[in-house]
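Only one chain is shown below, in structure tokens, and it's the form predicted on its own.
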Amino acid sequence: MNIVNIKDTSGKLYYIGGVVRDELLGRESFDIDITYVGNAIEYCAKFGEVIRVNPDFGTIRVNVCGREVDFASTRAEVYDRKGHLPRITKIGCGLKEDVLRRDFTVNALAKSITTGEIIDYTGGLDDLKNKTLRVLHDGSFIDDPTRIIRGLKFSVRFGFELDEHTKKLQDEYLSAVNYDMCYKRVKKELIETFNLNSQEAFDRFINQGIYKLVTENDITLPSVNIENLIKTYPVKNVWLVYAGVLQDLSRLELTRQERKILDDFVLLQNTPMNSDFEIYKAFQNVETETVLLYAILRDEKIARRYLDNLRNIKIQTTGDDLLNLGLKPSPKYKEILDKILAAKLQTPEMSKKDELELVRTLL
């Protein structure tokens, strides 16, 4: 566990959730979440420099010996509007009431900072041993549907499986999705899950119908192995290559760049690509993510042709060279440069001298 140097004898400070789970699994945990049974803002400010405070949720971030640590007050909450952020009903409740609001039993474990004792109110230790994911109550997915995506993420990361009843609850929810939900949270979970670059995760996402949280369209699993594709052609927005397969991401709040990646793919679907020149011109101004979507959803062979053989071919002749040859600036510039490009795609070893000789021939 990523231990922080906190000397406290109150008996009210606990490592909570993922950091405890990861320690018991023998994995490194990068996030340090600590819960205080009471008001953490009032109690935990003394441990170091206060970085941020959120009174509504009873949380405080403190710089403890050079490390940023999040302290949370124990709290109780209710979901007045299913699928959206809960309303806090009490700050400073008991530890048991606090852990019962969490997603899965394996994430509801606590460890006393004072004594090192593991506190398990929900059977999380047994589920951890049996590699089982189990929700804490039957309304869990109704309260927060993003827990379904988190369950997928944990399944892939740790090799866990949903217990039979939890799987039944998931299937029931996915058969009648309430699309009035917080899609900012959905996007966050999609990013964390698909950035694992796991074909297994995507297979389950489609085959188990989890994609229905995002779109009402019927989706079938593409034949292309996306994990291998991304390993061969690394991209920044890994998650968007996977999610883009759904094509309908209208419910997600996308950045301008993310939207452009998807819009460019739509434009490419009816673009002729019958020659290297047409392939090059189609892909030259789009992101690699768009090319990968074309590989997955349209034609893998054409996309790989561009990525493997064409995209690094560049002509050296410029507009200044054409001007020096006596050609006044005009739309003919583009025509000539395109003809040079077409020739170089056929003969990549062409030198600039060869290109200029071709220009003279064209003139």
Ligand code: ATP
The other form holds:
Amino acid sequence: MNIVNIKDTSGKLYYIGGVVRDELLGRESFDIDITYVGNAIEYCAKFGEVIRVNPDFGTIRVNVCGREVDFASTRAEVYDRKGHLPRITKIGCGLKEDVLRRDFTVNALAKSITTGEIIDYTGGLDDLKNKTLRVLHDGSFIDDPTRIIRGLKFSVRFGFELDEHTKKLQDEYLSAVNYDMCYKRVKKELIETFNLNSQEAFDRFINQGIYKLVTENDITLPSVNIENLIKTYPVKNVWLVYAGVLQDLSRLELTRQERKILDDFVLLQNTPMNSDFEIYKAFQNVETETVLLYAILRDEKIARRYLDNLRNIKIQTTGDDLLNLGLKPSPKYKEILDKILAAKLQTPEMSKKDELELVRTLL
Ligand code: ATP
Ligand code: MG
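Switch over from the form predicted on its own to the form predicted in complex with ligand ATP, please.
Whole complex next, starting from this chain.
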């Protein structure tokens, strides 16, 4: 349930944002947000064991009967620098002001903990009923372009559509993106969106031009169905298989491992793949994410050949075996092992005995 066990008669505590939306939709929430009209840090510590306090934001995380609950002070914000974190102008403002800084009307609902009453300053209840995502003001995407990706995430998760005016504002923004924005937040939203593993989300991401937030290159929709590909070949970094289609992710702060997945794909562009042996050699030291990018952007058949038929083939002969056969360690070792591999890729049922037999004929 999205409800926590809090008794409060102050009339100043409200469930807020996603948790109210989710309850009305009959869905489980990832996290529970509660707002206090006033200073939450002073007031809310009594509800359980305090996990974390952030005085700059006026927020406090408390363990309430085994669930982590975020209590926030009502706050007002301004975007001095568009696309970056807002500056808080007031902590402990009225509920309405707090609600008006939010992204979509369906995320701007509040529910009184004291009375259970739903407070709807922006028409969120109607939009929820009509499955519509609507921003609260015309400058919303300019203030914070990550809301465009959030809109994509919610539209796919809930089957909602952008209202017409909101879509127009999105188109306007995407036709003149200000690339001076906080890409840490963009990356976080991209990860959450693409980890849904939804081809529909990706189709919209490309067709609506949302990718322009990340790269100035023109991108067209690949013909490969990425969702199916990932269902067949599961990977850890689902989001990166989708985002990697843009190839230029230089604006995102990638980890070393994420970087390698993309760099390896670039290296594969000029690698010959004319035989099973070449395919095996090309892919054997790259992550499956890289192989999937190859499937999407270069050659699906070759990538599937590797994933379906080749990747589990391993030779059993080792350097020690060659030593035992009286061969002195030298570059010849690699040559021999490669020959065994090439033979085994053709005849995977080869036993170790067969392999060593082959070595003897080679010597
Ligand atoms: P989820 O189910 O993914 O957690 P959520 O709506 O709860 O969705 P959170 O990221 O947990 O989203 O944020 C909680 C609330 O904070 C949102 O419902 C929304 O009211 C507000 N919010 C979050 N991000 C933004 C943003 N970029 N701009 C404006 N308001 C935001
Ligand atoms: Mg949430």
